[in-house]
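Have a look below at one chain only, the form predicted alone, in C-alpha cells format.
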Amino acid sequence: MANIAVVGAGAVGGYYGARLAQAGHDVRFLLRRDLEAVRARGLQVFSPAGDFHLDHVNAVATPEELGTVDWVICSLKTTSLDAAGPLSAPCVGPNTRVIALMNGLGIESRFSQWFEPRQVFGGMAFVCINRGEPGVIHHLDYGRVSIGHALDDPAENELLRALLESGNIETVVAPNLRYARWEKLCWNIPFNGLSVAGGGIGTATILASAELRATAERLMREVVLAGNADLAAAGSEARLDAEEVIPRMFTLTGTMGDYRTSMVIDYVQGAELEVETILGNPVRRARELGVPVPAIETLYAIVANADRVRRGLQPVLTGADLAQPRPVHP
C-alpha cells in the first residue's frame, strides 16, 4: 500500500483520495474549509457507484504535517497554481511522484520547475462532482481519469494506472500528456466557458439552445485544430479526431442532466475563475502556432471580463449612472 498526500482536497481531490483510502492506502488530506468537520465526523461520499463513509480520516492543516509520501495528488484550482509548488514540496522526496490533477493547459511545465520532470504526471478527471456541506462529496456520474507522464514514460504511466485502479478508479493512459490535456479542453472550453458567458447557466441550457450548441461545436473544432497543431509541433503522431471527439462530448454531456460546471459554480459564488489555464493558455498557444481560433478568443475575452466584473474588479453601469443626463453633441 502507498502513502498518498492530497493537496487541495476539494470535491475532486477529496473524492479520489477517499476512493484510495477506502482501498486501504494511507491517504493524508490537506484541508481548509472542511478541516474541522472531517476531523469530527469523517468524510462522506454519495455516489452512484455506492455511498461510503470514512470514519477516521488523516486530515491536516499544514503541508508539513503530511510528511514525505510516495505520491502527491495536487488537485488545487489553477487559480492557486502558484501555491501548488510550496504546498506540495514538504511532501516530496527523491522518490515521490506528483500528479497534477487539474484542468487547463501549461500545468506540468510549472510542476517541472519545482520538481524533477521524471516525478511529474498530469491527470484529467472526467467526472460530475460537487461539494456538499463540509465533509460531504456528491459524486454524480462518471469518474474516469486520463493520465500522462511529463516525459511520456510508459513504465511510469503503468505505475500510476496501477495505483488509481487499486482504488476502483477507471483509468486511461493517453497517447501522451499533451493529447490528454487537449482532449479534456474539448469539453472544458465550450461548457465551462459558455456556462459563464451565458450568464450562469447549466449544461442542459447550452444543449437545448441551437445557437449555443452550434457555438460549442465551433469551439470544439478550434480546440481540435490547435491541439493537433501542438501535437505536431511536439513531434507526436497522435491526433484528435474531431468526428469522434465532438459527438462523444455531446453524448456524454447529454447524460449529465443540467450539470453545473466548476467554472459556473465559482462564477455564481464570486470566486476567481480558472480562465487563464482553461481559455487563456490555449489561446496563447494557438497564436504561437499560427492557428486561428476566433471563437475561443472571443469566449476568452468575454469570460475574463465577466470574472473581473463578478469579483468587483471591473466597474459596471448602475441605475444611478443611467439616470444622469447624457451629454449632447452637436
Given for the second form:
Number of protein chains: 2
Amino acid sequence: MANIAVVGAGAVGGYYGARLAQAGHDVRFLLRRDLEAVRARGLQVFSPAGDFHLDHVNAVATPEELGTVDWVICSLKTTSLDAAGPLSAPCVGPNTRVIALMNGLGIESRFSQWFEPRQVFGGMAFVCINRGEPGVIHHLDYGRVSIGHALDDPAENELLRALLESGNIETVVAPNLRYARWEKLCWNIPFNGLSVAGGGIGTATILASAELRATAERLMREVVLAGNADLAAAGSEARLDAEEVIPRMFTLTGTMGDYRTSMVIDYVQGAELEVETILGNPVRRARELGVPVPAIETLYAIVANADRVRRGLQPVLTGADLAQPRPVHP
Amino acid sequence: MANIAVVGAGAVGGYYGARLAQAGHDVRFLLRRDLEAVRARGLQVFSPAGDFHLDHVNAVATPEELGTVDWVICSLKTTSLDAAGPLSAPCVGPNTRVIALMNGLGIESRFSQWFEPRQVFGGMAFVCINRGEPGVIHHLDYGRVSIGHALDDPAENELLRALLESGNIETVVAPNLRYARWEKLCWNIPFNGLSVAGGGIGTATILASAELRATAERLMREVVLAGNADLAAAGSEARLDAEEVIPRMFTLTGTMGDYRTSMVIDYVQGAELEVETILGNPVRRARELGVPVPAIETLYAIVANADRVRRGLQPVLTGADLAQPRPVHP
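Output the form predicted in complex with a further copy of the same chain next; the form predicted alone has already been displayed.
Next comes the full complex, this chain leading.
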C-alpha cells in the first residue's frame, strides 16, 4: 500500500483519491472548500460503479500536514497552476512521484521546473463527475485515466498504471504524454469552449445544434492537425487519427446526457475559467508550429472575453446603457 | 423633387429619409414604434453635420397609405426580410425604383423575386447612428452610402446617386453590388458578430483585446477570400484587396469611440438578431464556393446560439441548475 497525497481535491482529485483510499492506500487530502464537511462526515461517492462512503478521511488544510509521500496526485484547477509547485513541494521527497492530473497543455513543463522530470507524470481523466454538497462527489459516468511519464519511461508508466488499477481505475498508458494531452484536447476544446461561448449550455445543446456540432467537429480537426504537428516536432511517430478520434468523441458525448463541462460549471458560478491551459496554450503552440487554427483562435478570444465578463473584469452593455443619451459628436 | 417612401424607418431609414425630406423631397415614412411621436412632434435629428428638425412629417401606419412613389427606400431589419416585398409592393408602380438599404447578403435576390430586377438597387450605409427616444435620431458619425443596381446599370446608379446627393448624402457607386455587399461585410461580420459573441460589448472593447482584435482581422481576411471567390464566380473582375480594406476598417473603427453595433443593440434589447443575412448567408455562400471560412463559421454558430438564448428559445444553465441533485446513473 502506498502513501498518497491528493493536492487540490475537487471533483476529480476527490473521486480518484477516494477510489484509492477505498482500496486501502493511505490517502491524504489537501482540502479547502470541503475540509470541515469531510472531517466531520467523511467522503461520499455516488457512482454507477457502486456508491461508497469513506468514514475516516485524512483531510488537511495545509500541505505541510501531508508529510512526504510516495505519490502526489495534483488535481488543482489549472488557473492555480502557479501554486501547484509550492503546494506539492512539502510532500515531495527524492523518491516521490508526482502526477499532474489536469487538463490542458503546458502542464508537465511547469512541474518539471519544480521537480525532477523523472518524478513527473501527467494524467487526463475521461470522466463525468461533478461535486455535490460539501463532502459529496457525483460520479456520473466513465472514469478512464490516460497517463504518461514526463520522460516517457515505460517502467515508470507501469508503476503508475499498477497504482491506479489497484484502485479499480481503468488506466491507459498513452503512446506518449504529448499524444495524451492533445487527444484530451479533442474533447475539451470543443465542449468546454462551446459550453461557455454558448452562454452556459450543456453538451446536449451543442450536439443538438447543427452549427454548433459542425463547429465542434471543425475544432477537433484543428486540434488533430496542431497535435500531430506537435508530435512530429517532438520526434514522436504517434499521430492522432481524425477519422477515429472525432467519431469516438461524438459517440462518447452522445451518451453523456446534457453533461455540464467543468468549464461551464466554473462559468455559471463566476469562477475563473481554465481558458489559458485548455485554449490559450494550444493556440500559442499551434502558432509556434505554423499550423492555422482559426476556429480555435476564434473560440479562445470569445471564451477569454467571456471569462473576463463573468468575473466582472469586462463590463458589458445593458439596457440602461442604451437608454443613456449618447454623445452626439463623438 | 421626388416622391419617396421609407419602408421601415428605424435609425437608418429615418435618418436618410429625413435628410431627403430636409432637401425638399416628398418623403413618406412607414412607421411602427415611433408613429405617434413623429405625428405629434415631427422628427429630430442630432448630427455632427448639423442638427435639424422636421416639423411636419408624413408618417403612416400601413403601406397602403404611402401611395405609388418614385423611390422606395426599404430599410427594414433583415429579420423581417420576408415582409419587405408585401410592405413595399403597395407603393411600387412600373416606374418605381426600390432601394434595399440593408446589411448582409442575399438581399437583392429576394427583392428581384418581388419586383423587376431593373427596379431594384442595394445600398449599404457606412454610418454610426442610433435611435433615441421616439422621434429622435442620433447621427454620430459618417454617413456614406455605397450603392449598386441589381443589373449593374450605370445609368440607373447615376439616378440613385443624384437622388441621394440631393439630400447631401455622400454616395459611392460600387464597382458592383456584390462587391459592395462583401465590402460592408468586412465590417459587419467582425464587429456585429464579436459585439454579440463578446456578451454585449462595444467596438472599443474589441479593439482593446489583442485576441478579439486578431479575430476581427482573421474574420475580415475570410470575408475577402469568400467575397473575391463570389465576384470571380459572377464573372466580375472587381476584387477586394485585404491589404487595403482591413487597415481601412480598423482605422475607421478606431475613430468611432465605443460604438454600439446595430446587432449588439438588438442583443441587449432581446430583439431578434440579423444573424442569417450578416453571418449565415455569407457562410452558406462560402460553402457553395468551396472557400473555407472557419472563423466565420465558428462566429456564426456562437451568435446564432446567443440569439436563441437571448430570446428565451434556448435555456442556459443557472446556479440553481447546478444546485439540483444530478441523476447519479445517467
